[in-house]
Structure formats: C-alpha cells, structure tokens
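There is one chain below, alone, in structure tokens, taken in the form predicted alone.
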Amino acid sequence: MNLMRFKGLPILKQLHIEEQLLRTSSENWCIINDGTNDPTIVMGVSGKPAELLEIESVLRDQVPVIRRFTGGGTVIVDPGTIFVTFICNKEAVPDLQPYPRPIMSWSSSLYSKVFQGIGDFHLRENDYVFGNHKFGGNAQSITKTKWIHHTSFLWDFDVRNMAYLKLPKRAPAYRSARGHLDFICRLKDYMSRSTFIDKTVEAARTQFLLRSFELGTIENCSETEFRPSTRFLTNEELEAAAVAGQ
C-alpha cells in the first residue's frame, strides 16, 4: 500500500487525488492529512444545500461548498480537521466482502488499535464515537474493482462553524435530536495530534506493507486525462436551492 501524507493539504485537492486514484490507479493507497486550510462545507454526493445548510450565512460569510464524489453526510472541515482515507482493491483485505457495512466494521476494528484503551471507543451507525459523542464521520465508494472509505475526524473545531449546518432530516438514532454541540466532541482531548497520527499508520501497518509516496510522483506518471466530478458549488446553485427549498 502506498501511504501518502500531507499537512494543511486544501480539501478540495485532496478529494480530486482521491477521485482519480479511486478511477484509475490499480494499487492500494492510505492517504493522511494532517488540517486543510480555510473553513470549507463538504456535502455528499447526493446531499440538497436546502436541506443541510444555512445557506444565507453561508453565502453571507463567503464559505465554500464542495460536493464530493462519495455519500455520506455534510461536514464542515478546516485546519482542526485530520482526514484518513483508505483506497483499496476489492482483494486487498483477505475475505473482506466490498460492501458498505462490511468496509465499514474492518475500518471500525483497524481504528479500535489507535484507540486501545483510551475513551470508550466504537462505531455507532456510520459514526465512530466516544461514547456517545461523534468524532470522525465516514464516507465510502465502491467501484466494481475497487472502493474508497474516507474519515474526517474532529481533533478540533470552532463552534461557530457548526452554525453553517442544519440538523439533517435523516439523521442517526443514537443522535437523539441533539444540536450540533452536545452531538460532537474532540478528539484532541483523548489523543494528541501527532500520537493519533503515528498510531494511525502504525494500525494500517499490521494490516498492509507500506511504502512512502509523493504526490509529485502520481502527477508525472498519470497518462490518464482525469475529469474529477468533486467540485465547488457556485453561489447561484446555492441561491438556486435556497428558493427552490421556500
């Protein structure tokens, strides 16, 4: 497997390396990145900006919205946010089934080596948590040869930021109707961000050979012309379903 970290990577740039690895590379790849830079919405693939934003403040403070390439729900994520994702061949992970529910209980019990003993850690629904309180959020893809399981995790967040997101419609049963606030919690105050770093790559080594690569490396050698389809939303999208959400 080939690890690839970065630190303060822009989000967006991020997504399209994983969109054109997920298309057309064949090998296996983990990806780390340690913050993106400024304060940026990321909604799943199917999301509705009506639904999920306040998209007059949004538009109001200038925030950009990405619709990445993967489900899962919407995050806002900026330099307190760490990202791990996992880009795998069907058979990488011996007798692993390429479904949602199976790729997600194997990231559950690889993450369960990071948190050995600290915080009461496991996977409710789609979420991992403390408790009760969610820390990471996961989106996957799955391809006919291959599939994409990404993690934002909250080792910090600005409370004012979570004012950008509604409370979805469709939300999980342990969440119980909570607001944003008593929902989350961070990770920094189990685990520093370095510790939680390391541990992460030390976990992905019991399960993969990995070896260092450089993103110079994967921009020479593509010959494949790669449309990404993650991309920002423009204002008048947003404005758009803001009218058509009245």
Given for the second form:
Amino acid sequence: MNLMRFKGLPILKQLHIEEQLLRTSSENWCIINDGTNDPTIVMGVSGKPAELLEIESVLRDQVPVIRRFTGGGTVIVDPGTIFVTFICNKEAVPDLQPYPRPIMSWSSSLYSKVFQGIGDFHLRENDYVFGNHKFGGNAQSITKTKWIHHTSFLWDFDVRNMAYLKLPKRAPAYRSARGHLDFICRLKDYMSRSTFIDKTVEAARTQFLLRSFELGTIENCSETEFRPSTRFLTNEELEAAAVAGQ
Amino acid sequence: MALRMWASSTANALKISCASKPYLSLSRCFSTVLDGLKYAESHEWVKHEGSVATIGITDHAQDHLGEVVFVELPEPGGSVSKGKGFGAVESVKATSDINSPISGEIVEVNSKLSEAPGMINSSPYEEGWMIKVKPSSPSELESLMGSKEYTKFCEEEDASH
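Same protein, different state: after the form predicted alone, show the form predicted in complex with the partner chain.
And the full complex, kicking off with our chain again.
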C-alpha cells in the first residue's frame, strides 16, 4: 500500500487525487492529510444544498461548497480536520465483501487498534464516536474492482462554522435530534495530532506493507486525462438551489 | 417471494460474526433469484423481451447494499457497454457503481427512481428496474448466468467471505 502524507492540502485537491486513484490506479493507497487550509463545506454526491446548508450565510461569507464523489453527509472542514483515506483493490483485504457495511466494519476494527483503551471508541451507525458523541464521519465509493473509504476526523473545530450547516433530515437514530454542538466532540480532548496519525499508520502497517509515495510521482506518471466529478458549486447554483428549495 | 424476503431478513438479523474478523458474515444467501432472467457477476439482471432488454440490480445486491437513498442514471439516447458502469446507487454513505451486463442504446430510463429510490430495495426485479436497452450484440446475453448458476454464484460468494 502506498502511503501519501500531506499537511494543509486543499480539500478539493485531496478529493481530486482520491477520485483519480480510485478510477485509474490498480494499486492500494492510504492518504493522510493533516488539516486542510480554508474552511470548506463538503457535501456527499446526493446532497441538496437547501436542505443541508444555511445558504444565505454561506453566500454572505463566501464559504466554498464542494460536492464530492462519495456518498454520505455534509461536513465543514478546516485546519482542525484530519483526513484519512483508504483506497483498496477488492482483493486487498482477505475475505472482505466489497459492500458498505463490511467495509465500514473493517475500518472500525482498524481504528479500534488506534483508540484502544481510549474514550469508549466504537462505530455507531456508520460514525466514529466516543460514547455517543461523533468525532469522525465516513463516506465510501465502490466500483467494480476497488473501493474507497475516507474519514474526516474532528481533531478540533470552530463552533462558528457549525452554524453554516442545518440539522440534516437523514440523521442517525442515536443523534436523537441533538444540535451540532451536543452531538459532536473533539479528538484533541483524547489524543494529540501526531499520536493519532502515528497510531493510524501503525495500525495500517499491521495489515499492509506501507511504502511512502510522493504526490509528484503520480502527477508525472499520469497518462490518462481523467476528469473528476468532485467540484465546487457556483454561487449561481447555490442561489438557484435556495430559490427552488433544493 | 414473501417467504424468501422474510428468510432474508431473518438471516440478516441472525448474522453471526467471526470474533477475529468481525466483518465476516456466516449467513447463507436467501435472496430471491428469478427464473427467465440473466445475471452478471457484478449482480445486475437482464430481462430480454423482443428487441428490448431491461436492466436492474438483483435482490442479493440490494440486500447487501442496504437502504438505497439516491440513484444516478444516464439519459435516454446514450449507450452502455458490457461490463462498464452506467450509473450508481447511494446507500449507507456509499456510492456503488452499477455496471451494464450488455452493450446497446438506452431507450428508456426509470425516472420514478429519482423520487422513490427505495423501490430498488422493495422491488428490485419489477418497479426497481433501472434502464431499458436495445442490445447491440444479443450474443452477449449468452455469456451471462442463468438463475441456477447465479444462485450458486451468490452462495459461493457469501460462503467465501
């Protein structure tokens, strides 16, 4: 498995790299991005802006909005978010069926090693939680031959940013209609950034032979003109969504 | 069909996980497989009637995917190629590619799925159909699995994981 580590890589760039690797690479990958640069809203493939965002505030404050290629919900990411992604061939994990729940179960078993003995960690209805407070959100995409599982970990977050997100209509039952600040918690209260990243790499090493990979190598070797579907939504699209209630 | 669906639910509810590999399921495949259809290894079905072939995903697929909340389908007039993706479904925070078992021209798309994607779960072989295609190479159908072969394929796939 190739390991790529970034710090402060813009989230759109990260998602473009991931989408390209999922669609065009035959190798296995682990990508870790220790924080992104600017606060950015990232919606899942089917996200409807009017349902998920306070569009007026988003437009007023010019917060960028991305629609990504994987499923799942909406997050607002910033320098306090740590991203960990696994992109695997279907044979990479022995005996793993390439469907959402088995993949999620596999990833939670990997992170159980990272958080062993810390804070009552478990996977709860597709979220990573300490107790009943979410600190990690997951999303996946499954193709004929590969799958990707990526997670955004709330090492820290700015309370003010949560105000851009509405309470989603589709929410896990354990959320029990709690507002953002009662629902989520900070990983920094349990572990330092470097410890978390080191332990994640160590956990990945128990299953894969990791080799470090530089981004430039991918860009130089790219022979395909791949066009990612992940993109920013324009102001016009957000305004139209607000009017149409979508 | 009702008994098989109940059995599928029960099997899911009673799934026993292996302690050392919690992501393994030891349940058997109780999903519905219909006679008269052809099946791909990527769990899509084809119903060939006259000059049109209808395509969707199987009961096995919808059961393993979970509740479908969104479906992405192409426009009529486009084309599909055997083994290549033509759309995707979203379930349990995952998008999953749907691959066409045959090549041809798309003549109709099930537009009801945009408002009611759950039909793929509740009626994968009927109301949950996805696209209708005019096959460009009818011989491609011969390389697909029949119902008995597909049933065995599902059982072996579930047993090996």
